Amino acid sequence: MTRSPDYPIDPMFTQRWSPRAFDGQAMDDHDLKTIMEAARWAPSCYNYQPWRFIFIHREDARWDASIGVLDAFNQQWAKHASALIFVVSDTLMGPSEDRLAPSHFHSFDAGAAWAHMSLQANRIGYHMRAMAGVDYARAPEVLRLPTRFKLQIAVAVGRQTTPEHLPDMMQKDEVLTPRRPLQDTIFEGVFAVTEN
């Protein structure tokens, strides 16, 4: 299948997918910090910048504890990719550490973040497949992380290849997935979806 926009966009959103087909080869760690560059560039509110990346190598000794945080579904074809990158958001903001109040848009901002390294990613030849399919409760204490930061997403990254071995059900589902028309997601001056 093809991706045809209803209206002129730059081809980079068109063609940025995510497979879970990956090919396990070494990742440069130059490659991994330009795609997360592209992630600190992402606009927040108040320029707070509330993300934070947790990444790991496949070849690192922290690569099955992190693998391991992931539900059984995703393990199948995550532990073929070449990184994981964890994505966390602060919850608390203020001009200092003794004026913190709660961020009602961490996760927004974060998502923004995503967003550009997922983008950057396919720019320079590699895919990006995030996942909500983690133990959110066990997660935090592998990766250490502060009672402050919420664990958002975790992310696949690495070159992509043919499906074979994933499992089958999975192979059927590596193609380019269609968006719904531009009609139907966008509204003048209000909401207006009929309930079904």
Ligand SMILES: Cc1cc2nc3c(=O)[nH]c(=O)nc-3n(C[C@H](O)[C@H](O)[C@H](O)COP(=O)(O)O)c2cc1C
Contents of the next structure:
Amino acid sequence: MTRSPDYPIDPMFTQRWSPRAFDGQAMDDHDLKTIMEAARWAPSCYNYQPWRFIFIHREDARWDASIGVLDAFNQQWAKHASALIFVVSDTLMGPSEDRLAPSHFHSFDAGAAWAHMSLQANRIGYHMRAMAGVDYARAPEVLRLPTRFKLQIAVAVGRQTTPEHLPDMMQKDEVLTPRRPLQDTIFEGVFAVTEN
Ligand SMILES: Cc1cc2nc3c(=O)[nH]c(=O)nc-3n(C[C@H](O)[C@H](O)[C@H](O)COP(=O)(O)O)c2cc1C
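After the form predicted on its own, can we look at the form predicted in complex with the named molecule?
Now the complete complex, all chains and molecules, led by this one.
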């Protein structure tokens, strides 16, 4: 399947996708940091930059424990990634440490950071796949996450390979996903759902 946008966007948007078949090779730390650097330049509310990234290379001592934070489904394929990135965000926000209040935008901002990351990864020959299939109850302890930070998602990073090593049902998913038409997503002026 190929991806055809309804309007003429930069090809980087349709070329980005999320395979599960990774080659299990170590990755250059410079490349991993280049990917996170792109996220650094995402926009955020008040430029608060609520995102933080916890990264683990596959050869790190913490790799097995980090993979163990993923649910059983995701462990099956993500164990072949080159690195994991846990995207976390600061739930508090304020002009100074003594004037903090709950933030309503940290998740939105962290999502923008993840989007930057995934596009940059593709630009330098890697792929990323986000994972919400994480043990959110156990992860803070394993990641030593301060209570004010919320784990958003885990992300697998690596170089794509052929999918023979994956379970059958995952092999058939190694295809580009479509999108619904733009006209079903956008509304002029007010939100309107067309009755069928
Ligand atoms: C927030 C989020 C959570 C996701 N969780 C999982 C997951 O737990 N396991 C998985 O295999 N894919 C997961 N995905 C990948 C999506 O299924 C994938 O991005 C989507 O099908 C669109 O495909 P594309 O990224 O190739 O365009 C997640 C993606 C996002 C953005």
